[in-house]
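Shown here is one chain on its own, the form predicted alone, set out as structure tokens.
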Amino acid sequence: MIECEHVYKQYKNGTNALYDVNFSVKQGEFVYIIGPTGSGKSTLIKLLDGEELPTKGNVEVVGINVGELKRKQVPIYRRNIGVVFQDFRLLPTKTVYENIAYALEVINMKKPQIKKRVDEVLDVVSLKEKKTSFPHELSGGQQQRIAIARAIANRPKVLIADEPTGNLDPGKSDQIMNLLERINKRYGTTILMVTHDLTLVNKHRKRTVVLEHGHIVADLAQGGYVRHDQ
């Protein structure tokens, strides 16, 4: 599902960002991703959704290499992807209903496709009852609730959560990790999740890849124990 073979990153500022990153993420799978400001995490996601290129080694997603892409084919590639954002990143004038049905629109389905599908993920999400509401009108929990939604409109193989409880208090944390575990186990979604909430992570035990200084310093198995000094 996921391959990181030897992958270095430098910006061409002369930033070394990763250095021989290792690891492989089965379909299905439940990850997090975690380690200090500045430790890479950042420039992962950037590789595995196409918008930065390995300067070495091979990146694989879904049977794609990712450093092999060109320009225009990245939007067809990101279609197997779906990304939640710490800010949502919701569209302030469109309600809820159309900020999803964008997602859809983008790839062409069809508008009765598209009503049924969002009605769908409206009900995993369980926000039915606010699809004709704007973005200002949720908490900050429905809004990031609403932006998975979007995010697994298009059944995308993989759903990277970036800081998805960032923003949330540990109430409304805990409710966007059962909904990303629903998602998980209901459609066999893969998962990568980057936090640095370490006390969710603990609490909601899962595979953990420690990154530091652009290295991999640990990959716990599910039930690890991960101190607050990592």
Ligand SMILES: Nc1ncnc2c1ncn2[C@@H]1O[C@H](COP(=O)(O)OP(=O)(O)OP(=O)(O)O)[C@@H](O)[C@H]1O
Contents of the next structure:
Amino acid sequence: MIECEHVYKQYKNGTNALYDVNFSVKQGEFVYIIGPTGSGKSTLIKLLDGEELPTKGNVEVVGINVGELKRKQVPIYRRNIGVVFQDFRLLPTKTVYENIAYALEVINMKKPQIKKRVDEVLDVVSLKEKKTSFPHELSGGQQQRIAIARAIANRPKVLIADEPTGNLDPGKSDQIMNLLERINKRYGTTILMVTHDLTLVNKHRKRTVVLEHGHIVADLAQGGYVRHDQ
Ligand SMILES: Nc1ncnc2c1ncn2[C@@H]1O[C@H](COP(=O)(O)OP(=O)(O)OP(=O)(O)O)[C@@H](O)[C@H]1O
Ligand SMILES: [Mg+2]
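Moving on from the form predicted alone, please list the structure of the form predicted in complex with the named molecule.
Full assembly next; the chain just shown is listed first.
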């Protein structure tokens, strides 16, 4: 489902963000990526979603060699993956319904199917009653649940989340984790989640990949307790 082979990323200014990264993720896995600030977590996500190209090595997602895509092929490739960010990134002038529907309109889904699909994902995130609300009328946790609903509306095979709980308090973060676990089980979506939140990592144990200075320094199959110095 996801394969990184000898992946290196050097940015134009000479910063080496990733060196010789190797890992693979099977369909249906739920994997955390943790590591100190600047260790290359977001860079890895950007290579997976086609925002950046690897300097060397192979990045393959859903059988597609992402590093070899042409710029204009990237939007089509992205239909295979859902992405969620720390800062939610909802469109402020659109309602909850319109935010989710828009993601489906751009892939030419028909109106009746869009309506059905939006209702379904709003049900998954338990926010049906907020359909006509605007993002600023929602709490941070609710906004993130809508962003997740939008990310899964197209039933992507892979969901990538870069610090999805970074702006939320522990209670809300737990809710988001429960929601991601539900999505992982219900749809078999492969989930890759970058996080700083070791409390969460230690509570909801899963395979945990640890990055440091652009290297993978540990890959803990069942999570296990991650110390704060890791
Ligand atoms: N566009 C860029 N141009 C140059 N250097 C960059 C760029 N983006 C990131 N870097 C550098 O690459 C390294 C890895 O950054 P990255 O954003 O991947 O870290 P991170 O693990 O996500 O950190 P954080 O936990 O703070 O989000 C850092 O040294 C960073 O300064
Ligand atoms: Mg980051």
